[in-house]
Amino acid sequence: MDLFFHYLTLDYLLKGIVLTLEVTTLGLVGGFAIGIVLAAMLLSRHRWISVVARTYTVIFRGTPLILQMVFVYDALPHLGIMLSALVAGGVALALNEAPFIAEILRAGIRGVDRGQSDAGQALGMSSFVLMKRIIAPQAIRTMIPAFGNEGVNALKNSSLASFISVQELTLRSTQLASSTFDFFSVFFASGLLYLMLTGGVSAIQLFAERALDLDRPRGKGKILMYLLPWRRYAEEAPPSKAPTVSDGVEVSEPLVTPTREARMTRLTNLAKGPIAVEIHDLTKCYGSRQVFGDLNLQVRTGEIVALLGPSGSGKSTLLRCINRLETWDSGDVLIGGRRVGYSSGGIVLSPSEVARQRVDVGVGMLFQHFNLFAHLSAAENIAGPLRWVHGWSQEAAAQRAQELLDRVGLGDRADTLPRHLSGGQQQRVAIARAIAPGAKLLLLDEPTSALDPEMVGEVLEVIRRLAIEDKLTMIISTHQLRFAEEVADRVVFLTDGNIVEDGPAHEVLSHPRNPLTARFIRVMNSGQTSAVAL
């Protein structure tokens, strides 16, 4: 036992630890640098770039690290590249670690819900901002355990550098055991030293996981919080004591449904106004299946259009095309006279340029599954894009976020994470986020389809008030016929990607001309009446 403790503190072995850490550090730092490039190549839209990265991954994952170290140390000198044993070991370890790190990065990025990217793009975020502020922060939290494992593996794999005469801990332990013939004590001490090193890596992993835990109460780890690429809030605010109706929306004077004469007058006035959205001969196919075929539609400024139709009729795809979240095969979409997705010279815009175009034309979008940024509080979901995209100051963005949350009845939930909100509350935050920058056109894709029946009313009431009070141009995909009749100016009925009926909301819903429209309205009225009865 005395020899064991002697070996633990032996300067000869401690110097081996230093060399082990040097090789590991070179391997991990180099591996991360190469891995980031490889991950970007694997995620590239250009097939030949991803093929090159995949070939590299197959080769270096499929051959033993010891052979790679021997190759770097012995073969590269024939090409005129001379490396010391230490550097050669670090380089080989980096080349070996890179594909594993790249796959961790790729899996983490791909693991972030696609809706997060859609929401960021719809808010006008460039690819860089979207990666930095939305995707990377969420992906990092899921990748920490895998990075911890990879760090431990790299530390253990560094022992293979002994084959190219790097005097790291394993080689020095072997030499010491061979000279003393005390194999058990030497290697037991060596194993404990390795355990201490890997334990340090595990401690760093646990610290990182704790620091990135979104549910930690605010105030703990406050200094580190400001070093992170997002602000973390997790404290639940006390429930509001303001008078509210049962569905949670703040009470105010009830909105009066306009008369038919008032509706007709409004339609007449709208028809004299400028065109907000214009769609010409829009055609889109998914493989051999055609979604649209020469679809044409005009929406006037301030007009509220409800898109109705059975599932699969193309309502959601049409909204995504208007916002250029989907491309199309032929035709044009114009918002405010600007051709969506193209420059004034007819050149196809890059994703980042399209994001800027969305900001310029003032289009916002509401998704059926909310797509709130999961790592940001309700207030930061609204204020963040205002700062990152529109250049607002932190104070102005925070004030705007609080004003809108108050307006949708969620002023007391500003610091709450989305997963601690009900579905109706999440959708109301999403509404506030969509209109925060002063959107002129609001696209709503089945805003109540993902909600429980008892939560539908609160969201529809918020949308109804926006339509009447803010005078936004709205295109709403919905199955809520009563809502469409009360709020919409026009109803457009789609089936199989074609518009089969288009007219004033009251007329279409009361006296449909097309048999397909009549059948759909009959079925939907029957289902919604049954739901109300329940």
Given for the second form:
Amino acid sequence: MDLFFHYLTLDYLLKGIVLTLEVTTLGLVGGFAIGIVLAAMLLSRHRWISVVARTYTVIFRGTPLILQMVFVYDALPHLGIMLSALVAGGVALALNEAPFIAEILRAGIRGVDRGQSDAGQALGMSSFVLMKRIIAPQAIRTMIPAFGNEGVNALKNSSLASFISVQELTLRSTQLASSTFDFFSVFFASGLLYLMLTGGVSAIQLFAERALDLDRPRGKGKILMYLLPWRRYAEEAPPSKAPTVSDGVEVSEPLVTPTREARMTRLTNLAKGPIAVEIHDLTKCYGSRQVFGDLNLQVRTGEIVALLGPSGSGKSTLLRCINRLETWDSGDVLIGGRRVGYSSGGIVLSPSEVARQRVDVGVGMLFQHFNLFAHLSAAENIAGPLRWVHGWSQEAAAQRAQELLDRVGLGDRADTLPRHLSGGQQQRVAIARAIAPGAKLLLLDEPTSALDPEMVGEVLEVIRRLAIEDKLTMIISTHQLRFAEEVADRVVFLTDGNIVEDGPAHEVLSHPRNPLTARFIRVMNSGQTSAVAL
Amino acid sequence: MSIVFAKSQRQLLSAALFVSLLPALPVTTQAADLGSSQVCQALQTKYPQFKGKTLVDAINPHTPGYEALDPKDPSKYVGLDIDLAEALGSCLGFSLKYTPVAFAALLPTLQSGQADLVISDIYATKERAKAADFITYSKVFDGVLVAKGNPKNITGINLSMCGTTAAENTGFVEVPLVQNLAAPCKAAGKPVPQLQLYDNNASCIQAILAGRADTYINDVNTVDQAVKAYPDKLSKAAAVTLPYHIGIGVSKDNPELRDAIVLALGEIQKSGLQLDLMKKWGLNQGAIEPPTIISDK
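What's the form predicted in complex with the partner chain like, now that we've got the form predicted alone?
The complete assembly is shown below, putting the previous chain first.
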């Protein structure tokens, strides 16, 4: 036991720790640097880049670290690259760690819900902003445990540098055991030293997890308690349910359904206005299945169009094509006269350029599943994009966010995370977010179909007000016939990617001419809102 | 706390110094004189490229007596090979840096240029002489390490080893010698000997202590040290003479260093320093071998 403590405090072994940490640090820092590049390459849209990265990953993940160490140390000098043992060990460890770190990064990035990047793109974020502000902050939270693993692994793997004469802890231990014959005392001491080092890595991991925990308990004295292994996370506060159908939504005056004459006047006026959206011979296939074949549609400025049709008829895809979240095979989409997804010279735009174009033409989008940024408060969901995409100042963005939250009746929930809001509240925040930069065209993809029935009303109410007060051009895909009749100027009925009926809302809904439309309306009105088999 | 520690360490150091003063005195003086001897001065003039340089000596520091950590001060390596390297350095005017590697990595380290020479109780065999040039300095005497009382009755590298398990280090010359027993053992109708390959002496000795292996055949001095450390558990069964010499390895690209070492080593042996060093480390003094180059294309 005395010998054990003697070796545990032996300066010679403690100095070995320094070298162990140096090799590990080189390995992890270098591994991260290479790993980030590798992950970016693996996720690249260009096939040959991802093939290069994949080849590297297969080779360096698939060969033993000890061979890589010996290669860097003993083979590179023959090529004229002479690295010191410490650097050679660090470089080999970095080359070996990189593919593992790259895969953690890739898994983390791919693990972020697809809707998050849809929403970011729809808000006009460039790929870089999207990665920096939306994807990375969410991915990092899921990646920390894996990084903790990788840190511990790297620390233990650094012991293989003993094979290339780096005087780290393991090499020092074996040499000491050889000269003193005190095998067990020496190895138990060095084992305990390793345990302390890896314990340090675990502590860093837990601190990082805590620091990034969006629901972390505030206040002092809780930090240590938080790190105890038997501590369990407090039950998450349940999302507060909206107590009434229209809680908080200002109802200043009851909205009266306009008369038939008023509608006709409005239609006539709209028809004289400029064209907002023009879809020309749009064709799109998923593999051998055709989604659209030569689809044509025009929407006038200020017009509100309801897209109706059974599930799978192409409503969502059409909306996603209009702001280029989806590509198509042939045909054109023009917003305000500009060809979506192409430069004025007809060249296909990159994702970042498309994002810029969305900002320029002023198109916003609302999603079925809200797609609020999960790591940002309600206010920040609105203010963030204003700052990052539109260059607003901190104050102006915050003020605008508060103003819009007040308007959708959520002024008191500004600091709440999306997951603590009810579905209806989340969609109201999403509406505020979509119109915040002053969008002229709003695409609404089944905005109420993911909501519990009692929350549908509050969201429709907000959209209805938007239609009246903001005079936006809107294209709404929906199953809510009554809402369509009240709000929409025009109804477009889509089935199997074809427009089979297109006319004034009241007319189409009360006197459908196409038998498919008639059947759909009949089924919907009889309350069978789901599984519409047509 | 730290003061107390420093004091006790200083006491330990001075005690150690006092104990080692009498026998060590002539050795130290001789080593210091060496650099100023006429032959060494002449060599430094003839080979100026080594003067003032730091050469890297690759060692496998798991052989107490030849090269191992100083148990009293683990930041230093000690042993005959270390003293010999320092003596060569003072004669030719270079200083040394030691790089510890696995035994099997000694010659690759030299070949890759990560080391300038190898002085590490390595036997200059014909095969190894293809990878490096060697300068001999000692004959080889091996000992057979076995568990206390020699339960398997092993008497050397002979038919007594049939059916036993030997622990050896990867790359040791004893490895093929044991492997070559397979045919005679089979002819005698006995099972062939098994080999366990390790990376250093400590692991081989552990293999016997743990009952995994029956014997470990290596330099007799290493065997004696192991028996001294575990007198209740280990014993030396026999001594074996092998037809090899221990040599200093030098890169084939560096014939001048090789020639300089031959001449410097001759001077060291002539001055009686090597004999004193072997006495100091308790090695068989009859083993001294004059410097001869062993090289194979």
